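Single chain ahead, by itself, as structure tokens, in the form predicted on its own.
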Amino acid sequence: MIATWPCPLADGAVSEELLVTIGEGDAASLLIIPPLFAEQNLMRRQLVLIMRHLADAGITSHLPDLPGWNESLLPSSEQSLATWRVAMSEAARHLDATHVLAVRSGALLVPSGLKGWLYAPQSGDKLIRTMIRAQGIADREAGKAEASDQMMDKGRIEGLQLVGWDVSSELFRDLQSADFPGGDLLTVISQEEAGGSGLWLRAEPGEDLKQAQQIASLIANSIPSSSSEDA
């Protein structure tokens, strides 16, 4: 199901962001979080594979869009960490979420006190050197020159524009300094575990059955089903 949930917003406004639902069980409310910027839309078909093969185990999930996002009408130069955090609680208190299961950077906007799992958990200060990396590559094929730590500079003091997406300069000092959370109530899922490579290594979005399968079988086999909680 795609529908919208009402996401809140700094100065205590209200937008109704996307929202994809995949599932009736009751075994669980998982809220996923994607990965952050281009990473996203690479994963974006895969997570809603994993989703399918969730519902079939009785696990109802949801996606979340927040500002900045995908068909967002906000724009990503005016979002923080700190406003996605804060808007990602909202997301899994509307939803009366459970779980949750969030992918590489997606990590740093896990809500606290829910259970769940990391799948290839990337930090901050990672994703921003990635996204350097990417863009110094595209600046060099249309024949521009400069060094990464001159982009870095730029981006703590001006912001930046990084593999398509306006990065301010505060959301990049937040990332640079964000790591993602650790303690007993979350579980990394490496991609060792998943099975064979990342799809956001990948210039095009995919999608990937077995590791999908794989995924979505490592996190229902860690839930109880309704009926063995009512036994």
Given for the second form:
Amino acid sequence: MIATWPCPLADGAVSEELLVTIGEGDAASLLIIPPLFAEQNLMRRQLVLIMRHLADAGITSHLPDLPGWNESLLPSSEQSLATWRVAMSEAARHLDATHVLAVRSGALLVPSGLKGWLYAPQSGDKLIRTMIRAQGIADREAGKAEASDQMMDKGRIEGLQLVGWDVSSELFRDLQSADFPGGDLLTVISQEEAGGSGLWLRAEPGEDLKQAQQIASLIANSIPSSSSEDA
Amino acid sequence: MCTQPAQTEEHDVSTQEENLSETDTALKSIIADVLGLEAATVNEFTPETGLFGHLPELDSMAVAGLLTEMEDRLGFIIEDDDVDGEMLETYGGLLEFAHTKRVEA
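Next up, the form predicted in complex with its partner chain, please; the one we just looked at was the form predicted on its own.
Next comes the full complex, this chain leading.
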């Protein structure tokens, strides 16, 4: 089901953001947090596949947009990690989330207190370094040469456009020092456990049915089914 | 760079060959992941197989992902200055780069 959810903004206004919900089961309400920037587009198809498999296991899952993401009408250049974290916590509350599945840099936005899984989590620093590297390669191809250090300074001071994404100085600095949470509530799903390869590595969005089934099973197997006859 | 003692030279040569073959396997596995290719296809890569500029799948973001995966899986850091056209142009160039980095690491 495709709907919207009311995302509260820092200035007190509300932004209606896209929400994809799949499943009607009551075993769990799972909040899905996709990776940030380019990897979000590359992973969306695979995430929806995982959601379909979760629905078969009685788990309802939700994939909300945040301001500046995907279909959002708000510019990405005006967002910060802090506002995204608040927004994701609000989404969890609005959706009565019982669990969370965060993928790659989506792990930086996990609301505190939720049980769940981090699939191949990535730190903010590594995300920024990879985007800077990609921009550097594209610049060199275009005959421009700006060293990574210069781009880093520019990002911290005035913000910059990285591989097509407007990153504000605040978001840039936030990301540089952001790490994903640990603790007993969260379990890391490694690439070995998921099987196949990380689809965010590809140049085009792809899907891997077997991997989607595997990730959904890893999650479903550790959530007791409330609709099960054995329960 | 340190000079190896003479008595272990033979052993070092075979270790280096083992390292090269290990790097070759790991690098092919990373490329297969990035390009979404079967292992069998990547196993047919020769030193002359063209990469950046030859394969449309290898855009700047994919190359950046490739370099980051190499750092993670092969255990070295790639500096700005290391990345040039020659290193990325062919499989042989990339393998030689990765092997040298691993020996230095």
